[in-house]
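Below you'll find only one chain, the form predicted on its own, shown as structure tokens.
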Amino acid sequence: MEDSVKKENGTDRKNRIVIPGCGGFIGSHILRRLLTKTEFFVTGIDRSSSRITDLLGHSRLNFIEADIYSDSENLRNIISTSSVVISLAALCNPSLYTSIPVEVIESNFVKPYQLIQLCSENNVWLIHFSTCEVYGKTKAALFSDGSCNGLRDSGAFNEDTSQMIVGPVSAQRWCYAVAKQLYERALFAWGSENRLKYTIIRPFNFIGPDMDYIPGIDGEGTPRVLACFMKALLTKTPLKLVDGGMSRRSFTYIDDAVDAIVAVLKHPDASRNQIFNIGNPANELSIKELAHLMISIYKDLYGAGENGLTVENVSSREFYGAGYEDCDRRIPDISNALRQLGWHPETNLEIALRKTVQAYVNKYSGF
């Protein structure tokens, strides 16, 4: 990343943002919003620019195509001339948690730890993207009757009060959640001891255009569930339900998620040393229900016949390999974001899925 710190005349440090991972799904949407709707100058760092090619010539973007952690000294220089870092670079695909767990731990804790140190040294605000997976399982999952000491567990996770319950070490699926959780604890510790300015974002299943690759077309391996279902729809093959698709998730449209990040940037004092669940509790359903809803939307949009648009049950071991375990339910309590930021999601699930399905078909139907 030699000579990558670009100086703009008249640009104040307070107007400069660094986004490691700006070329990913979430990062690309945040970057596009900041460049089109704000006056921030952005230094974006990523190993790929495929999602942001239309932005590369923008006068307020300095894009560096590199591994963010490959040049510590230049990273220090970049951060020292900025006021905010929005940290997004990470491995966050469930299929990787059991296949390359060492890399998952390194990418989510070991390597990004230097960002904490550099931001603290330079008095830079670190906005860190964690994950809703830090919560692990609901309490109800520990009881066969779905209750907790006789009380029904609502499943709504709260940033300050919810316990974090994960599986045994042998269930390597949890390496991602635990690495992210340890990073959060490091942020809290540095905030307490060294006055680090930080904000933690816990995303709840963001979906939207450019979310994931399609295996065999522009990537290999197993993407996240929505892209897996989209490949099945495009190829008229059964949508595979891992362990019957009984797990429940709350899906959040990416535009609503970006609105939340903009709200964080607009309210630095209210956001300082806060944790925000960013999700849509109204958009909760099971993965099985998601599959059938996507089939219905696909048929409605494209008039597809019955052939091939079916579901098929598979075991988690068959789909992900040994060591996979899942949480039963992820639904966010978003009262803190509403109270501190005035933010709440607006896009209902059917509209979010319809837009996402349309974007996938527009991009991949010619392959």
Ligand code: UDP
Contents of the next structure:
Amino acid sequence: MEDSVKKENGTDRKNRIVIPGCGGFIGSHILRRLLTKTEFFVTGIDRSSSRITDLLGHSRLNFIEADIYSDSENLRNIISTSSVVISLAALCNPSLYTSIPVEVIESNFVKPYQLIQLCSENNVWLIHFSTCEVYGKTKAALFSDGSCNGLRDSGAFNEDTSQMIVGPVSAQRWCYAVAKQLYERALFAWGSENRLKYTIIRPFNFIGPDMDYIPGIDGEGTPRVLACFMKALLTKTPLKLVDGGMSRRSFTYIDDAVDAIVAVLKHPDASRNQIFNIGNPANELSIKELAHLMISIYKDLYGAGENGLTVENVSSREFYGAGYEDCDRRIPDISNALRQLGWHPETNLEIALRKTVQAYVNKYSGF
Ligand code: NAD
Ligand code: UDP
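Could you output the structure for the form predicted together with uridine-5'-diphosphate (UDP), given that the previous block was the form predicted on its own?
Whole complex next, starting from this chain.
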């Protein structure tokens, strides 16, 4: 990472943003928007540039292909000459929570802790990507009949009032949620002592083009559900429903999510030391319903092919191994983002899926 801070004449610190993880799914979409629709200069750091090859020569991008923690002096140098860090670099794929939990904890808590210290020392605003998974399960999940045993449960997670409910330590799935939650608590602590300006983003299942790799083509292992289902559609194999696909998620189109980040950047005072759920409560459905919706969209766009398109059930133990537990349901309460930023999502699930399915087919049809 040596000599990597590009000196743009006359660009003062307030126009400079650092984005660790700018080559990932969310980072690549944010980067593209910032370079095409704003005047910011961006220093982007990622181990991979495969999603952003078209942006690499941009005059307002200084891209460093490296592990962000490999050269702490250069990281300090980059952050001290910027005004904002948008922190996205992390391991965040559920199949990793049970297979490499130590690395998951390190990448979501231990290593990024230095970003807090660096931003604090240099008076830099840290916009941190946490996760909706910090909420864990709903209260209803604690009762096998789903009754909540008389507890009130609106179903929507609220930043200020919802409880955070996770399973035992042996259920390793929760290592990611708890690492992210402790990081949020660290941000809150530094902020409450007036030592840091921060904003926490809790994404609710963003989807869109370039989301995850397709196993066997440009990656190995198990990606998130959208890419698992796309692989099944592209290879005409059954879409696997983990434990019957009864869990529910609220899927959010990436363009809406990027709008939210742009709104945060435009409203620094309203965003100061805030937590924002960023999600689309209108797009909630079960994973089984998602599978059938994706099949029907795919059939509508491309036909069914010889073998047709089907689903099959698989146990979570078989699919993810021991230590997996699921979040039963996630609906965001997005009133804080609406109140502070004027933001609300606009893309319904059918449109979001059509765009995403088409983008995947275009990208992978040659393989
Ligand atoms: P992603 O895996 O697509 O992107 C993460 C990027 O970080 C990758 O490009 C990876 O190469 C990079 N990276 C990881 N560690 C690095 C390191 N040490 N040095 C350099 N680069 C490194 O994930 P994403 O979906 O874009 O998620 C980004 C952030 O948002 C993560 O913090 C994640 O926890 C959070 N999040 C995302 C979602 C979602 O719906 N996509 C949901 C909840 C939380
Ligand atoms: N899932 C599934 N089939 C798959 C992949 C995932 O049924 O091929 C389920 C998974 O068990 C979870 C949901 O889909 O209930 C969402 O999984 P994802 O990996 O997208 O991440 P999560 O929302 O759990 O963080």
